[in-house]
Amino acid sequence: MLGQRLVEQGWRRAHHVIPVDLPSFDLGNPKEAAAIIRAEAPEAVIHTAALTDVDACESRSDEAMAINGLALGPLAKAAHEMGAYFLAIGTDYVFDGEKGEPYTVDDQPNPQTVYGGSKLLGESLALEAGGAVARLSWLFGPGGGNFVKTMAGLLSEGKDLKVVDDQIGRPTFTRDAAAAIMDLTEARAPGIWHISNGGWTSWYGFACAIAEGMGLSADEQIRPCSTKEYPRPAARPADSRLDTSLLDKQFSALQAWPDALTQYMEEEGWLVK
(Lines of atoms letter the chains of each structure in order from A and count residues from 1; the text may use other names and numbers.)
(Lines give C-alpha, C1' and ligand atoms only; values in the text may rest on other atoms or scores of the structure.)
Protein backbone atom coordinates (compact mmCIF):
# COMPACT_ATOMS: atom_id res chain seq x y z
CA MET A 1 0.00 0.00 0.00
CA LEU A 2 2.81 2.42 0.88
CA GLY A 3 5.47 0.88 -1.36
CA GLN A 4 3.39 1.41 -4.49
CA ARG A 5 2.94 5.10 -3.68
CA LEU A 6 6.69 5.47 -3.07
CA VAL A 7 7.43 3.97 -6.48
CA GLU A 8 5.03 6.49 -8.04
CA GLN A 9 6.56 9.35 -6.07
CA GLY A 10 10.08 8.34 -7.03
CA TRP A 11 9.22 8.17 -10.72
CA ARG A 12 7.42 11.51 -10.51
CA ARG A 13 10.62 13.05 -9.17
CA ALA A 14 12.64 11.50 -12.00
CA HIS A 15 14.51 9.02 -9.80
CA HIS A 16 15.49 5.58 -11.05
CA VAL A 17 13.35 3.36 -8.83
CA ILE A 18 13.99 -0.36 -8.36
CA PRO A 19 10.96 -2.02 -6.71
CA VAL A 20 11.70 -5.35 -4.99
CA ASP A 21 9.19 -7.76 -3.46
CA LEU A 22 8.46 -11.41 -2.79
CA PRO A 23 9.42 -13.99 -3.87
CA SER A 24 12.86 -12.76 -4.95
CA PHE A 25 13.29 -10.34 -2.04
CA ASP A 26 12.46 -12.46 1.01
CA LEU A 27 12.91 -11.08 4.53
CA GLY A 28 12.90 -14.67 5.74
CA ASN A 29 16.35 -14.86 4.12
CA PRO A 30 17.87 -11.52 5.09
CA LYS A 31 21.38 -12.38 3.89
CA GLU A 32 20.05 -13.09 0.40
CA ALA A 33 17.93 -9.92 0.53
CA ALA A 34 21.01 -7.94 1.56
CA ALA A 35 22.89 -9.46 -1.38
CA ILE A 36 20.22 -8.06 -3.72
CA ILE A 37 20.76 -4.59 -2.24
CA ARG A 38 24.51 -4.91 -2.78
CA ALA A 39 24.00 -6.09 -6.36
CA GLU A 40 21.71 -3.18 -7.23
CA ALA A 41 24.02 -0.67 -5.47
CA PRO A 42 21.36 2.03 -4.93
CA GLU A 43 21.93 5.50 -3.47
CA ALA A 44 19.05 4.95 -1.05
CA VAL A 45 16.95 2.10 0.31
CA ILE A 46 13.42 2.71 1.61
CA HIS A 47 12.27 -0.36 3.54
CA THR A 48 8.46 -0.62 3.69
CA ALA A 49 8.00 -4.40 3.91
CA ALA A 50 6.73 -5.99 7.14
CA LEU A 51 4.40 -8.50 8.69
CA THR A 52 1.66 -5.96 9.46
CA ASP A 53 -1.24 -8.10 10.76
CA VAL A 54 -1.09 -6.88 14.36
CA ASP A 55 -3.29 -9.64 15.76
CA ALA A 56 -1.59 -12.42 13.79
CA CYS A 57 1.79 -11.33 15.16
CA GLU A 58 0.64 -12.32 18.65
CA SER A 59 0.52 -15.98 17.62
CA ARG A 60 3.43 -15.75 15.18
CA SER A 61 5.91 -14.01 17.44
CA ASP A 62 9.04 -15.73 16.17
CA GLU A 63 8.17 -14.90 12.57
CA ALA A 64 7.27 -11.30 13.47
CA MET A 65 10.57 -10.79 15.29
CA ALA A 66 12.47 -12.26 12.36
CA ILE A 67 10.68 -10.35 9.58
CA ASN A 68 9.98 -7.01 11.31
CA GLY A 69 13.04 -7.01 13.54
CA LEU A 70 16.12 -9.09 12.88
CA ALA A 71 15.97 -8.81 9.07
CA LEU A 72 16.64 -5.08 9.20
CA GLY A 73 20.13 -5.53 10.61
CA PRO A 74 21.69 -7.11 7.49
CA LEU A 75 19.72 -4.83 5.15
CA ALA A 76 20.74 -1.60 6.88
CA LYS A 77 24.32 -2.83 7.16
CA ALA A 78 24.47 -3.62 3.44
CA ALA A 79 23.18 -0.15 2.61
CA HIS A 80 25.63 1.51 5.00
CA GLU A 81 28.59 -0.37 3.54
CA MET A 82 27.81 1.09 0.12
CA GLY A 83 27.19 4.59 1.40
CA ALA A 84 23.48 4.31 0.65
CA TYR A 85 20.86 6.05 2.77
CA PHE A 86 18.61 3.52 4.57
CA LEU A 87 15.14 4.49 5.82
CA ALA A 88 13.02 2.01 7.75
CA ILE A 89 9.27 2.54 8.11
CA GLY A 90 8.18 2.43 11.74
CA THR A 91 4.88 2.54 13.60
CA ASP A 92 3.03 4.34 16.37
CA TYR A 93 2.56 0.93 18.00
CA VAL A 94 6.04 1.20 19.53
CA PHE A 95 4.34 3.38 22.18
CA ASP A 96 2.03 2.25 24.98
CA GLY A 97 -0.54 5.00 24.47
CA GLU A 98 -0.44 6.19 28.08
CA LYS A 99 1.29 9.56 27.65
CA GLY A 100 -1.93 11.52 27.13
CA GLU A 101 -0.42 13.79 24.47
CA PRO A 102 1.32 13.27 21.12
CA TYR A 103 4.57 11.32 21.19
CA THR A 104 7.72 13.10 20.10
CA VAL A 105 10.66 11.42 18.39
CA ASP A 106 12.53 11.62 21.71
CA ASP A 107 9.90 9.80 23.79
CA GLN A 108 10.83 6.38 25.12
CA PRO A 109 8.99 3.54 23.31
CA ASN A 110 7.17 0.95 25.35
CA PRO A 111 5.40 -1.48 22.97
CA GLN A 112 2.56 -3.57 24.37
CA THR A 113 2.28 -6.06 21.50
CA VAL A 114 4.47 -8.48 19.61
CA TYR A 115 4.01 -6.34 16.52
CA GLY A 116 5.15 -3.19 18.29
CA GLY A 117 8.07 -4.99 19.88
CA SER A 118 9.19 -6.48 16.58
CA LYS A 119 9.04 -3.11 14.85
CA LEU A 120 11.01 -1.50 17.68
CA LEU A 121 13.70 -4.15 17.28
CA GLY A 122 13.86 -3.34 13.56
CA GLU A 123 14.15 0.37 14.34
CA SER A 124 17.01 -0.25 16.75
CA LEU A 125 18.97 -2.37 14.30
CA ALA A 126 18.44 0.12 11.48
CA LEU A 127 19.63 3.03 13.62
CA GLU A 128 22.62 1.06 14.92
CA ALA A 129 23.72 0.48 11.32
CA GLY A 130 23.51 4.18 10.49
CA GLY A 131 19.99 4.15 9.07
CA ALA A 132 16.97 6.36 9.79
CA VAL A 133 13.37 5.66 10.82
CA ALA A 134 10.06 7.21 9.75
CA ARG A 135 7.12 6.26 12.00
CA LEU A 136 3.62 6.36 10.51
CA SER A 137 0.17 5.85 12.02
CA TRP A 138 -3.30 4.73 10.92
CA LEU A 139 -2.27 4.31 7.30
CA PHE A 140 -4.86 4.37 4.51
CA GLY A 141 -4.77 4.59 0.73
CA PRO A 142 -5.20 2.64 -2.52
CA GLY A 143 -3.61 -0.70 -3.18
CA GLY A 144 -4.17 -2.53 0.10
CA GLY A 145 -6.47 -3.33 2.98
CA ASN A 146 -7.10 -0.46 5.39
CA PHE A 147 -9.73 0.92 7.76
CA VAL A 148 -11.32 3.24 5.20
CA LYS A 149 -11.71 0.50 2.62
CA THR A 150 -13.18 -1.88 5.20
CA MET A 151 -15.64 0.67 6.57
CA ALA A 152 -16.72 1.82 3.11
CA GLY A 153 -17.45 -1.78 2.12
CA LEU A 154 -19.46 -2.55 5.25
CA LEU A 155 -21.38 0.72 5.13
CA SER A 156 -22.27 0.25 1.45
CA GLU A 157 -23.72 -3.15 2.39
CA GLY A 158 -25.98 -1.47 4.94
CA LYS A 159 -24.26 -3.08 7.92
CA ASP A 160 -24.83 -1.76 11.43
CA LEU A 161 -21.42 -1.22 13.01
CA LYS A 162 -19.85 -0.83 16.42
CA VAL A 163 -16.59 1.14 16.31
CA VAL A 164 -14.20 1.84 19.16
CA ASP A 165 -14.36 5.42 20.44
CA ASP A 166 -11.71 5.36 23.21
CA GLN A 167 -8.65 4.95 20.97
CA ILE A 168 -7.33 8.07 19.26
CA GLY A 169 -4.64 8.69 16.68
CA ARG A 170 -3.65 10.52 13.51
CA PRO A 171 -4.76 9.03 10.17
CA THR A 172 -2.12 9.06 7.42
CA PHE A 173 -2.77 9.03 3.67
CA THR A 174 -0.21 6.95 1.76
CA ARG A 175 0.20 9.53 -1.02
CA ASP A 176 1.05 12.28 1.48
CA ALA A 177 3.31 9.97 3.48
CA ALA A 178 5.17 8.91 0.34
CA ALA A 179 5.94 12.53 -0.54
CA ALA A 180 7.25 13.20 2.97
CA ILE A 181 9.33 10.01 2.94
CA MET A 182 10.84 11.00 -0.38
CA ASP A 183 11.70 14.41 1.07
CA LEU A 184 13.55 12.72 3.93
CA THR A 185 15.32 10.38 1.52
CA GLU A 186 16.46 13.12 -0.83
CA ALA A 187 17.81 15.07 2.16
CA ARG A 188 19.37 11.91 3.66
CA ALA A 189 17.76 12.99 6.92
CA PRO A 190 19.20 11.09 9.91
CA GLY A 191 17.49 9.82 13.05
CA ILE A 192 13.81 9.29 13.78
CA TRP A 193 10.91 11.14 12.14
CA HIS A 194 7.16 11.11 12.70
CA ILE A 195 4.82 11.41 9.72
CA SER A 196 1.03 11.77 9.74
CA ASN A 197 -1.68 14.02 8.40
CA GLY A 198 -2.85 16.99 10.42
CA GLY A 199 -5.37 16.63 13.21
CA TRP A 200 -6.54 13.56 15.08
CA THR A 201 -9.65 11.49 15.71
CA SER A 202 -10.93 8.25 17.21
CA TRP A 203 -11.71 5.15 15.18
CA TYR A 204 -15.39 6.00 15.68
CA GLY A 205 -14.85 9.57 14.49
CA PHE A 206 -12.92 8.23 11.51
CA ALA A 207 -15.77 5.86 10.65
CA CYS A 208 -18.35 8.64 10.95
CA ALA A 209 -16.35 10.81 8.55
CA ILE A 210 -16.29 7.95 6.05
CA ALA A 211 -20.06 7.48 6.33
CA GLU A 212 -20.67 11.19 5.86
CA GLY A 213 -18.44 11.21 2.79
CA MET A 214 -20.59 8.43 1.35
CA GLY A 215 -23.74 10.45 1.97
CA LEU A 216 -24.89 8.08 4.71
CA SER A 217 -26.17 8.76 8.22
CA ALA A 218 -23.48 7.85 10.72
CA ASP A 219 -26.02 8.00 13.54
CA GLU A 220 -28.13 5.31 11.87
CA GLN A 221 -25.36 2.84 11.02
CA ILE A 222 -22.52 3.40 13.48
CA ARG A 223 -22.54 3.07 17.25
CA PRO A 224 -19.56 3.96 19.46
CA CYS A 225 -18.21 1.31 21.80
CA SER A 226 -15.33 0.90 24.22
CA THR A 227 -12.19 -1.15 23.72
CA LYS A 228 -13.49 -3.57 26.36
CA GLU A 229 -16.58 -4.15 24.25
CA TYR A 230 -14.44 -5.01 21.21
CA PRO A 231 -11.54 -7.16 22.46
CA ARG A 232 -8.71 -8.05 20.09
CA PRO A 233 -5.80 -10.51 20.45
CA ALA A 234 -3.34 -7.60 20.42
CA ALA A 235 -3.89 -4.59 22.66
CA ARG A 236 -4.19 -1.24 20.87
CA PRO A 237 -2.71 1.95 22.35
CA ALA A 238 -5.40 4.27 23.68
CA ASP A 239 -3.63 7.39 22.41
CA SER A 240 -0.97 6.83 19.75
CA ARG A 241 -0.89 10.35 18.30
CA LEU A 242 2.49 11.22 16.82
CA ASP A 243 4.06 14.65 17.22
CA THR A 244 5.14 15.67 13.71
CA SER A 245 6.56 19.09 14.62
CA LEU A 246 10.09 18.12 13.55
CA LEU A 247 8.90 17.23 10.05
CA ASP A 248 6.58 20.22 9.91
CA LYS A 249 9.41 22.66 10.70
CA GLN A 250 12.23 21.18 8.64
CA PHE A 251 10.20 20.06 5.61
CA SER A 252 6.46 20.70 5.37
CA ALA A 253 3.31 19.77 7.24
CA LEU A 254 0.92 17.30 5.65
CA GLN A 255 -2.65 18.35 4.88
CA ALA A 256 -5.41 17.70 7.43
CA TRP A 257 -6.64 14.12 7.53
CA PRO A 258 -10.29 14.96 6.59
CA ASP A 259 -9.04 16.56 3.36
CA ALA A 260 -6.82 13.55 2.64
CA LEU A 261 -9.74 11.23 3.34
CA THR A 262 -11.91 13.14 0.87
CA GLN A 263 -9.24 12.78 -1.82
CA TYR A 264 -8.90 9.04 -1.27
CA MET A 265 -12.66 8.44 -1.24
CA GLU A 266 -13.05 10.46 -4.43
CA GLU A 267 -10.34 8.39 -6.12
CA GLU A 268 -12.09 5.18 -5.15
CA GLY A 269 -15.54 6.41 -6.22
CA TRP A 270 -16.98 6.30 -2.70
CA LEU A 271 -17.46 10.02 -2.26
CA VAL A 272 -20.95 11.49 -2.69
CA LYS A 273 -20.79 15.19 -3.52
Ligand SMILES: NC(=O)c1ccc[n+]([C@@H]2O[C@H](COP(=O)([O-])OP(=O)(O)OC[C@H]3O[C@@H](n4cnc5c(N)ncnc54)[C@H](OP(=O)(O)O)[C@@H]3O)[C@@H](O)[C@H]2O)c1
Contents of the next structure:
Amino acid sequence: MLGQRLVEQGWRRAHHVIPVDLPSFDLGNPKEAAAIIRAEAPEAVIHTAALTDVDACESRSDEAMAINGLALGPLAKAAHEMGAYFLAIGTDYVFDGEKGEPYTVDDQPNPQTVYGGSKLLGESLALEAGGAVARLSWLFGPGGGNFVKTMAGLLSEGKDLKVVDDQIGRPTFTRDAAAAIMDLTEARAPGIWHISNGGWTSWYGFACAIAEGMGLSADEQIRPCSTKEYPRPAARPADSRLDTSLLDKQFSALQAWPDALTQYMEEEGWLVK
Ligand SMILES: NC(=O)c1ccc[n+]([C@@H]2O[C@H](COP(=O)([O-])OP(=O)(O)OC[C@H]3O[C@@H](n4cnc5c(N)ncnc54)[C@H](OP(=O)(O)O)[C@@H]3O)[C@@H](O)[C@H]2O)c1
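With the form predicted alone in hand, show me what the form predicted in complex with this ligand looks like.
Once more the chain from above appears, this time first in line as the rest of the complex follows.
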Protein backbone atom coordinates (compact mmCIF):
# COMPACT_ATOMS: atom_id res chain seq x y z
CA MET A 1 0.00 0.00 0.00
CA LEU A 2 2.66 2.55 1.00
CA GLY A 3 5.37 1.26 -1.34
CA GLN A 4 3.33 1.98 -4.47
CA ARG A 5 2.68 5.56 -3.36
CA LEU A 6 6.38 6.06 -2.67
CA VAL A 7 7.29 4.88 -6.15
CA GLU A 8 4.70 7.32 -7.56
CA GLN A 9 6.01 10.16 -5.35
CA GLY A 10 9.61 9.44 -6.37
CA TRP A 11 8.82 9.54 -10.08
CA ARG A 12 6.79 12.74 -9.58
CA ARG A 13 9.90 14.37 -8.10
CA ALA A 14 12.01 13.13 -11.03
CA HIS A 15 14.02 10.63 -8.99
CA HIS A 16 15.18 7.41 -10.58
CA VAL A 17 13.17 4.89 -8.55
CA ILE A 18 14.05 1.19 -8.40
CA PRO A 19 11.05 -0.67 -6.95
CA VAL A 20 11.96 -4.04 -5.44
CA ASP A 21 9.59 -6.74 -4.24
CA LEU A 22 9.13 -10.45 -3.68
CA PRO A 23 10.19 -12.90 -5.00
CA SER A 24 13.58 -11.44 -5.99
CA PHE A 25 13.86 -9.15 -2.94
CA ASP A 26 13.01 -11.47 -0.04
CA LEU A 27 13.46 -10.37 3.55
CA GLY A 28 13.51 -14.06 4.44
CA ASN A 29 16.92 -14.04 2.77
CA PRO A 30 18.48 -10.77 3.99
CA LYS A 31 21.96 -11.54 2.63
CA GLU A 32 20.61 -11.76 -0.92
CA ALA A 33 18.41 -8.71 -0.36
CA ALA A 34 21.47 -6.79 0.86
CA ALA A 35 23.36 -7.93 -2.25
CA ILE A 36 20.63 -6.31 -4.37
CA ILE A 37 21.24 -3.01 -2.55
CA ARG A 38 24.98 -3.32 -3.18
CA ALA A 39 24.41 -4.15 -6.87
CA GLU A 40 21.95 -1.29 -7.48
CA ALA A 41 24.04 1.20 -5.44
CA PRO A 42 21.17 3.66 -4.83
CA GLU A 43 21.52 7.01 -3.07
CA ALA A 44 18.73 6.06 -0.69
CA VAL A 45 16.83 2.98 0.45
CA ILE A 46 13.29 3.38 1.77
CA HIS A 47 12.36 0.18 3.53
CA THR A 48 8.57 -0.30 3.57
CA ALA A 49 8.17 -4.09 3.36
CA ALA A 50 6.98 -5.96 6.42
CA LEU A 51 4.68 -8.63 7.75
CA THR A 52 1.85 -6.20 8.48
CA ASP A 53 -0.87 -8.60 9.65
CA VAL A 54 -0.70 -7.63 13.32
CA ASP A 55 -2.83 -10.56 14.53
CA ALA A 56 -1.05 -13.16 12.39
CA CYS A 57 2.31 -12.02 13.80
CA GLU A 58 1.20 -13.31 17.24
CA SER A 59 1.21 -16.90 15.97
CA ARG A 60 4.16 -16.43 13.56
CA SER A 61 6.54 -14.73 15.97
CA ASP A 62 9.81 -16.26 14.67
CA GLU A 63 8.95 -15.19 11.14
CA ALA A 64 7.84 -11.71 12.29
CA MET A 65 11.07 -11.20 14.25
CA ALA A 66 13.13 -12.33 11.25
CA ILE A 67 11.27 -10.30 8.58
CA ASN A 68 10.34 -7.14 10.51
CA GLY A 69 13.34 -7.20 12.82
CA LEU A 70 16.55 -9.06 12.05
CA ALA A 71 16.46 -8.50 8.27
CA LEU A 72 16.94 -4.77 8.74
CA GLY A 73 20.46 -5.15 10.15
CA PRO A 74 22.14 -6.42 6.94
CA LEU A 75 20.03 -4.10 4.75
CA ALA A 76 20.86 -0.94 6.70
CA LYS A 77 24.50 -2.00 6.91
CA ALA A 78 24.70 -2.54 3.13
CA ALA A 79 23.13 0.88 2.53
CA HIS A 80 25.54 2.52 4.98
CA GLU A 81 28.57 0.91 3.31
CA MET A 82 27.40 2.26 -0.06
CA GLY A 83 26.93 5.76 1.39
CA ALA A 84 23.16 5.46 0.88
CA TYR A 85 20.57 6.98 3.22
CA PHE A 86 18.48 4.19 4.82
CA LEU A 87 14.99 4.94 6.11
CA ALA A 88 13.07 2.20 7.95
CA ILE A 89 9.30 2.60 8.13
CA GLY A 90 8.14 2.12 11.71
CA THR A 91 4.82 2.02 13.53
CA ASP A 92 2.87 3.64 16.36
CA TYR A 93 2.38 0.09 17.70
CA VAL A 94 5.86 0.21 19.27
CA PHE A 95 4.13 2.16 22.08
CA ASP A 96 1.94 0.67 24.80
CA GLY A 97 -0.75 3.36 24.47
CA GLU A 98 -0.75 4.21 28.17
CA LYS A 99 0.83 7.70 28.03
CA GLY A 100 -2.45 9.59 27.67
CA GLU A 101 -0.99 12.11 25.25
CA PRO A 102 0.77 11.91 21.87
CA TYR A 103 4.12 10.09 21.80
CA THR A 104 7.18 12.15 20.91
CA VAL A 105 10.19 10.71 19.12
CA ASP A 106 12.01 10.71 22.49
CA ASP A 107 9.40 8.59 24.28
CA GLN A 108 10.41 5.09 25.30
CA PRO A 109 8.71 2.40 23.20
CA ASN A 110 7.09 -0.49 25.06
CA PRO A 111 5.48 -2.78 22.48
CA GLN A 112 2.72 -5.07 23.69
CA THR A 113 2.51 -7.30 20.61
CA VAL A 114 4.83 -9.49 18.54
CA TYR A 115 4.31 -7.11 15.60
CA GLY A 116 5.26 -4.07 17.69
CA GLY A 117 8.27 -5.88 19.19
CA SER A 118 9.47 -7.06 15.79
CA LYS A 119 9.18 -3.58 14.30
CA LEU A 120 11.06 -2.12 17.28
CA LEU A 121 13.88 -4.60 16.73
CA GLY A 122 14.03 -3.50 13.08
CA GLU A 123 14.16 0.16 14.13
CA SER A 124 17.03 -0.43 16.56
CA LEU A 125 19.09 -2.37 14.01
CA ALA A 126 18.50 0.31 11.37
CA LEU A 127 19.55 3.09 13.76
CA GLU A 128 22.57 1.10 14.95
CA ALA A 129 23.77 0.80 11.35
CA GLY A 130 23.43 4.55 10.76
CA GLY A 131 19.91 4.51 9.30
CA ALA A 132 16.84 6.58 10.21
CA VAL A 133 13.26 5.67 11.17
CA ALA A 134 9.89 7.18 10.15
CA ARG A 135 6.99 5.91 12.27
CA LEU A 136 3.50 6.03 10.76
CA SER A 137 0.04 5.29 12.13
CA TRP A 138 -3.36 4.01 10.97
CA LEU A 139 -2.50 3.98 7.24
CA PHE A 140 -5.10 4.12 4.49
CA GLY A 141 -4.82 4.57 0.75
CA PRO A 142 -5.23 2.81 -2.59
CA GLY A 143 -3.55 -0.47 -3.40
CA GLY A 144 -3.91 -2.39 -0.15
CA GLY A 145 -6.21 -3.61 2.57
CA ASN A 146 -7.07 -0.90 5.09
CA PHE A 147 -9.79 0.19 7.52
CA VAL A 148 -11.48 2.61 5.10
CA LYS A 149 -11.74 -0.01 2.38
CA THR A 150 -13.11 -2.61 4.82
CA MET A 151 -15.66 -0.20 6.30
CA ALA A 152 -16.76 1.11 2.89
CA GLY A 153 -17.36 -2.47 1.74
CA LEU A 154 -19.36 -3.47 4.82
CA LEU A 155 -21.37 -0.25 4.90
CA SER A 156 -22.28 -0.46 1.22
CA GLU A 157 -23.61 -3.99 1.84
CA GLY A 158 -25.95 -2.42 4.42
CA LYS A 159 -24.29 -4.21 7.34
CA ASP A 160 -24.88 -2.97 10.89
CA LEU A 161 -21.51 -2.55 12.57
CA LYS A 162 -20.04 -2.29 16.04
CA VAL A 163 -16.75 -0.37 16.09
CA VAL A 164 -14.43 0.24 19.05
CA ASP A 165 -14.49 3.74 20.46
CA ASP A 166 -11.88 3.34 23.22
CA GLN A 167 -8.83 3.17 20.94
CA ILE A 168 -7.62 6.45 19.53
CA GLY A 169 -4.96 7.33 16.97
CA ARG A 170 -4.10 9.45 13.95
CA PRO A 171 -5.32 8.18 10.55
CA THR A 172 -2.74 8.74 7.82
CA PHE A 173 -3.16 8.85 4.03
CA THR A 174 -0.40 6.95 2.23
CA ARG A 175 -0.11 9.71 -0.36
CA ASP A 176 0.61 12.35 2.31
CA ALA A 177 2.94 10.00 4.18
CA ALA A 178 4.83 9.29 0.94
CA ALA A 179 5.41 13.02 0.36
CA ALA A 180 6.75 13.45 3.92
CA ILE A 181 8.94 10.36 3.59
CA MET A 182 10.37 11.73 0.33
CA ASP A 183 11.08 15.07 2.10
CA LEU A 184 13.00 13.22 4.84
CA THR A 185 14.86 11.16 2.26
CA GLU A 186 15.88 14.13 0.11
CA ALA A 187 17.18 15.85 3.28
CA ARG A 188 18.84 12.62 4.51
CA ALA A 189 17.19 13.43 7.83
CA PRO A 190 18.79 11.41 10.65
CA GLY A 191 17.17 9.82 13.71
CA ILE A 192 13.50 9.09 14.41
CA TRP A 193 10.53 10.90 12.84
CA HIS A 194 6.78 10.69 13.41
CA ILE A 195 4.44 11.14 10.44
CA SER A 196 0.61 11.36 10.69
CA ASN A 197 -2.18 13.43 9.22
CA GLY A 198 -3.47 16.26 11.42
CA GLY A 199 -5.99 15.59 14.20
CA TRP A 200 -6.97 12.30 15.78
CA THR A 201 -10.02 10.10 16.29
CA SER A 202 -11.22 6.69 17.50
CA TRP A 203 -11.89 3.76 15.17
CA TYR A 204 -15.60 4.50 15.78
CA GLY A 205 -15.14 8.18 14.84
CA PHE A 206 -13.19 7.11 11.77
CA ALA A 207 -15.96 4.68 10.73
CA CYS A 208 -18.64 7.37 11.21
CA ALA A 209 -16.70 9.78 8.98
CA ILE A 210 -16.50 7.07 6.29
CA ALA A 211 -20.27 6.44 6.51
CA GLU A 212 -20.98 10.16 6.29
CA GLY A 213 -18.72 10.46 3.24
CA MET A 214 -20.77 7.71 1.61
CA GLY A 215 -23.99 9.60 2.34
CA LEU A 216 -25.09 6.94 4.87
CA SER A 217 -26.43 7.40 8.37
CA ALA A 218 -23.70 6.59 10.86
CA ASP A 219 -26.27 6.62 13.68
CA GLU A 220 -28.30 3.90 12.01
CA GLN A 221 -25.51 1.61 10.84
CA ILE A 222 -22.70 2.00 13.39
CA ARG A 223 -22.69 1.48 17.13
CA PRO A 224 -19.72 2.16 19.41
CA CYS A 225 -18.31 -0.74 21.43
CA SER A 226 -15.40 -1.29 23.79
CA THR A 227 -12.15 -3.16 23.09
CA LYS A 228 -13.30 -5.78 25.62
CA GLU A 229 -16.32 -6.53 23.42
CA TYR A 230 -14.06 -7.08 20.40
CA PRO A 231 -10.99 -9.07 21.55
CA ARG A 232 -8.22 -9.64 19.00
CA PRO A 233 -5.17 -11.97 19.13
CA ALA A 234 -2.91 -8.87 19.34
CA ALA A 235 -3.97 -6.23 21.85
CA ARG A 236 -4.01 -2.78 20.23
CA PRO A 237 -2.69 0.28 22.12
CA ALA A 238 -5.54 2.38 23.57
CA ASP A 239 -3.94 5.69 22.56
CA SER A 240 -1.14 5.48 20.01
CA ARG A 241 -1.27 9.08 18.79
CA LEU A 242 2.10 10.20 17.45
CA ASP A 243 3.43 13.67 18.19
CA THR A 244 4.50 14.97 14.78
CA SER A 245 5.77 18.39 15.94
CA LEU A 246 9.35 17.69 14.78
CA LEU A 247 8.18 17.04 11.22
CA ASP A 248 5.67 19.92 11.36
CA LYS A 249 8.43 22.38 12.37
CA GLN A 250 11.32 21.14 10.23
CA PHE A 251 9.37 20.15 7.12
CA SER A 252 5.61 20.71 6.85
CA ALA A 253 2.51 19.52 8.68
CA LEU A 254 0.26 17.07 6.85
CA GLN A 255 -3.34 18.04 6.11
CA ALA A 256 -6.08 17.10 8.62
CA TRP A 257 -7.19 13.47 8.41
CA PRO A 258 -10.85 14.22 7.44
CA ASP A 259 -9.61 16.14 4.37
CA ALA A 260 -7.24 13.31 3.49
CA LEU A 261 -10.10 10.82 3.92
CA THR A 262 -12.31 12.85 1.57
CA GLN A 263 -9.56 12.83 -1.08
CA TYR A 264 -9.08 9.08 -0.81
CA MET A 265 -12.82 8.34 -0.89
CA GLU A 266 -13.26 10.60 -3.90
CA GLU A 267 -10.46 8.77 -5.69
CA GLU A 268 -12.08 5.39 -5.00
CA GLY A 269 -15.53 6.64 -6.07
CA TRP A 270 -17.02 6.11 -2.58
CA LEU A 271 -17.70 9.77 -1.86
CA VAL A 272 -21.29 10.97 -2.24
CA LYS A 273 -21.36 14.72 -2.75
N1 LIG B 1 -0.86 -0.29 7.59
C2 LIG B 1 -0.73 0.46 8.67
O3 LIG B 1 -1.73 0.89 9.29
C4 LIG B 1 0.63 0.83 9.17
C5 LIG B 1 0.73 1.67 10.29
C6 LIG B 1 1.99 2.03 10.74
C7 LIG B 1 3.13 1.56 10.09
N8 LIG B 1 3.00 0.72 9.03
C9 LIG B 1 4.23 0.25 8.38
O10 LIG B 1 4.28 0.85 7.09
C11 LIG B 1 4.91 -0.04 6.15
C12 LIG B 1 4.00 -0.22 4.95
O13 LIG B 1 2.76 -0.73 5.39
P14 LIG B 1 1.62 -1.16 4.34
O15 LIG B 1 0.35 -1.14 5.07
O16 LIG B 1 1.82 -0.40 3.07
O17 LIG B 1 2.04 -2.67 4.11
P18 LIG B 1 1.50 -3.74 3.06
O19 LIG B 1 0.52 -3.16 2.12
O20 LIG B 1 1.12 -4.96 3.85
O21 LIG B 1 2.83 -4.03 2.26
C22 LIG B 1 3.88 -4.75 2.83
C23 LIG B 1 4.67 -5.35 1.70
O24 LIG B 1 5.74 -6.14 2.25
C25 LIG B 1 5.85 -7.29 1.46
N26 LIG B 1 6.51 -8.37 2.16
C27 LIG B 1 6.02 -9.21 3.11
N28 LIG B 1 6.94 -10.14 3.44
C29 LIG B 1 8.03 -9.89 2.67
C30 LIG B 1 9.30 -10.52 2.53
N31 LIG B 1 9.63 -11.62 3.21
N32 LIG B 1 10.19 -9.98 1.66
C33 LIG B 1 9.88 -8.91 0.92
N34 LIG B 1 8.68 -8.27 0.99
C35 LIG B 1 7.78 -8.77 1.86
C36 LIG B 1 4.41 -7.66 1.13
O37 LIG B 1 4.36 -8.55 0.04
P38 LIG B 1 3.08 -9.53 -0.13
O39 LIG B 1 1.89 -8.63 -0.24
O40 LIG B 1 3.40 -10.28 -1.37
O41 LIG B 1 3.05 -10.36 1.12
C42 LIG B 1 3.83 -6.29 0.81
O43 LIG B 1 4.03 -5.96 -0.54
C44 LIG B 1 5.20 -1.31 6.92
O45 LIG B 1 6.55 -1.29 7.32
C46 LIG B 1 4.28 -1.24 8.13
O47 LIG B 1 4.83 -1.94 9.24
C48 LIG B 1 1.79 0.36 8.54
